[in-house]
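A single chain, nothing else alongside it, follows as structure tokens in the form predicted alone.
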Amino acid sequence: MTGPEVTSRRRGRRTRTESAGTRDRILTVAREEFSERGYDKTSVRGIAKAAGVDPALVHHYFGTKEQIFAAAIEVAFAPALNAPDAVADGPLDGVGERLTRFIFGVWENPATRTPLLAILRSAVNNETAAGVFRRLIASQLMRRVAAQLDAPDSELRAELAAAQLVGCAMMRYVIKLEPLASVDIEQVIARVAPVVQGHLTGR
């Protein structure tokens, strides 16, 4: 069947492959936008100029921009979520290696470490930014780091092993205050791995 009613319903549906698209787009643009400006000057109507659609599209996808900044970040700080795996896969004696060796890798690699500072940033910068971090960090990284821990007050000791692993990532990818700026990863890790471990497992 041809003619104008099928070319109006052609035009009138997306199809899920071209939704999906749209969606992937509007969503890596967010992330540059929050990466480049922040989320204080990030806003709906400029995520979606950039993504070249309406920006009911976008509230039709993602809802608020908190709800799009919780989207932009859970991609970007995706391969930190496997940090779980990391404590899970082997002895306990040695997760504080384990894990500050995981989440220094996170951040020497280029390609992750660009997202990631953009977060931080914009945590740093913005309430709201900053509770949107936090329940992902709790929901999805310390609970579940806590959950392999054999310790009455797991949770706490997960919390203060991220909080001396993101302080040093602030001040080395961050602040870079030298000498640990430049230093060797591998003398940053054999540094810091036994002080996370001692809040991990107090061994």
The other form holds:
Protein chains: 2
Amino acid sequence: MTGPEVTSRRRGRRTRTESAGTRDRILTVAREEFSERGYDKTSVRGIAKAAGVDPALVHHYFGTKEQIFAAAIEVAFAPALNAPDAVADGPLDGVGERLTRFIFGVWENPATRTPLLAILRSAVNNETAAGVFRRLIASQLMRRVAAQLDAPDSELRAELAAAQLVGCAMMRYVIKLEPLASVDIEQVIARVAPVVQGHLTGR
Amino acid sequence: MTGPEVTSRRRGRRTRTESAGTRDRILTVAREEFSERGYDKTSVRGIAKAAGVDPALVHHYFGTKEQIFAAAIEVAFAPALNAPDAVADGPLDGVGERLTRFIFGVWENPATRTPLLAILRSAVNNETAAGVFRRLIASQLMRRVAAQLDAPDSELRAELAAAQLVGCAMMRYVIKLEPLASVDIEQVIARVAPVVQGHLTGR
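Same protein, the form predicted in complex with a further copy of the same chain this time rather than the form predicted alone?
The complete assembly is shown below, putting the previous chain first.
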């Protein structure tokens, strides 16, 4: 081996764009591997093999398995990470409905639901994965939502609101408990939005 | 082999009590296996081996792997199945606090939390396990809570209340998001009980 990257191109012709392409390809493969196998059963070696690169290159771009997972779920979780914008996009007395509608929008769409489910599975199964997920939602979601609330306990408020939404997602999309699994989503939003509003701005 | 049961005792001396003992031992082992390995990686053969019996005897007592899982989680989930009694044990306008306090009591105790976490893991990871869990909580929990409410949509109400409680458990005990993970449980109950009350009896 002459270097960490294994490609069919000659090293001399590699450009910055090609490196970015390789990095993206590894990240896409990592997302798929973590999604299909879960955190425990995914290995750096397996990601490297599926991406057609040397494991050293995966380490070079992303670091440890934990760090690759962090990068992969940040991409997979990206749609949900727009939630703070939904919170910011209007007056505070409509925040419950905006946030609830936004979150269920992400869950109702199979294309965005599937990666969320995969992250949830890894987080429930593995302490390290749970830690990565915890740091992601704390920094990218909870703190950003909390920052828009005018209350000393704003982070706890954001988390209790999130708990109602996460619990609904568990019951509707994972456990698939009836009638909640089949009831029209507008009916769910009508019941849940006031609760989310209450947690965020109540009393 | 002379029969499905493999024990050191002579067949002629076996009694009804011994059979019950064997059945219980298999169930205990099954609970441990499902809890440690999850639904996917647990096999009837593995349960039989750990219990020191023939796989045919496990099938004889419990049926399929899915049916063994159903029996095992009914035992593991037993503490939570007293929730409908907590609901019944007082006036309807205090039901939110009674149910919330009861459920967090189960989750706060490591001895009852551990089997709940194991069931949750299996249900999130495997569709068959999710189905078994769904049928158990539908028949033993949701319908029994709903039966005590005086509303046409009582099952949906029970499920939305459960969603708030399940979501809090996910955030506090699985993802361990701060401040929710460390805040005094009485503070959580004070915030969540009115929401549960609202879902169950509101408007």
